[in-house]
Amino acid sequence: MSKIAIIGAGFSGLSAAAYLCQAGHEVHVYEKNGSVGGRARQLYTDEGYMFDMGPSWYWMPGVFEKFFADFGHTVSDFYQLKLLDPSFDIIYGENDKMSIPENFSKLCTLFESIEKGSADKLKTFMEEAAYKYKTGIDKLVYKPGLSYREFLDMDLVKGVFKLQVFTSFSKHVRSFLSIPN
């Protein structure tokens, strides 16, 4: 049995200490703030309000599953996810905000009520949003990044271009939509 220190108590840190802990080293977390969490802790102020620090989007809902599967629970056994309607509100100005629908075809109205022609383009980019993150889960996330050699696959070889890893992300939504700089 090892005995290992992990510094910073964020999603990657915990995960780490408790796959080393299923596997018998000895495990010490060390966090520089107060509570546990990373970027996902929480911020609460003296006057009682609460602010998120870190993500606000569930992303790669199959990350999380699959780690508590690893342990034997469901996502159920510790939290209840929400789906909210509206997505979120971009808000412009005092009196000028919109509302970002959850449901695709509603965000597919919203996007050709102001471009025509937005809503297919909407759809060829989330197809192509669709491959990224297959690409990412399939090929990328659960590399150990030991070496660069990791990476030298095909399938990911042949994508890079696909995959656009060398476009700034404004970039490649501008591809697609009439956005101003």
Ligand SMILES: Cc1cc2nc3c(=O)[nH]c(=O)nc-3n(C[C@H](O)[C@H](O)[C@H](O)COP(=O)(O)OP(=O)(O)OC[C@H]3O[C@@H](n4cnc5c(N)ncnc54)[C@H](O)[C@@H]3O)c2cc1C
Contents of the next structure:
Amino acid sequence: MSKIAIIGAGFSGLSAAAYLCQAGHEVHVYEKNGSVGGRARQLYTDEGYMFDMGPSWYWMPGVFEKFFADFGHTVSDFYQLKLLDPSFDIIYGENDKMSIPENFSKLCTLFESIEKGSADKLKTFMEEAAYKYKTGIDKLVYKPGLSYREFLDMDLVKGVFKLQVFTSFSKHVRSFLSIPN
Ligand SMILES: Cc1cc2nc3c(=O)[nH]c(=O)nc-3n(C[C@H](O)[C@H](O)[C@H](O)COP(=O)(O)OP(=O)(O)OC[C@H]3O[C@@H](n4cnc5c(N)ncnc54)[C@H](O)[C@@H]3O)c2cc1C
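What's the form predicted in complex with the named molecule like, now that we've got the form predicted alone?
Following is the full complex, with the preceding chain placed first.
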């Protein structure tokens, strides 16, 4: 058993601490803020308001499911997920907003109403994104990152151009849609 100090009580520090405790180590987490959560912490004001300081989107749900399963739990032991529809609003100004629907075919209709032909491009974009997500999760995310040899994987080497790791996201999106600069 080792005595281990972790600096920072964000998602990374807390999850690392949980795994190290599970492995039988004595773990101490040091946090400079008055509350845990890091960039995902919540701010409570004296007036009774609560602000989420970071994440809005519940991305990569499988990562959370795997984490809790590793400790014999499920996500629903700790929080309930509720699908929002619309997913979110983009507010351009007073009385000027766009609601983004949860349903994908409604989203395609919205895209098409803004730019003719963009629904098909959105579908292609999503297919590519699914490939990148799957490759990222299967081949990258759970690797410990101790040696470059971990990444000498034929699928990764072959897919490096398909993954577009050297292209900015802005440039990538603009290759699909006519977004003004
Ligand atoms: C505005 C915003 C929106 C976001 N939206 C999303 C989203 O929609 N979906 C999503 O998945 N992600 C989102 N993210 C990203 C997500 O919040 C972060 O990726 C995640 O919280 C990072 O966790 P972390 O533990 O790696 O780092 P951090 O949360 O940064 O944790 C690091 C911790 O270390 C502490 N620390 C640093 N230095 C020291 C020190 N010397 N001594 C003691 N403590 C120290 C910090 O105070 C902090 O608590 C968003 C982030 C922001 C800011």
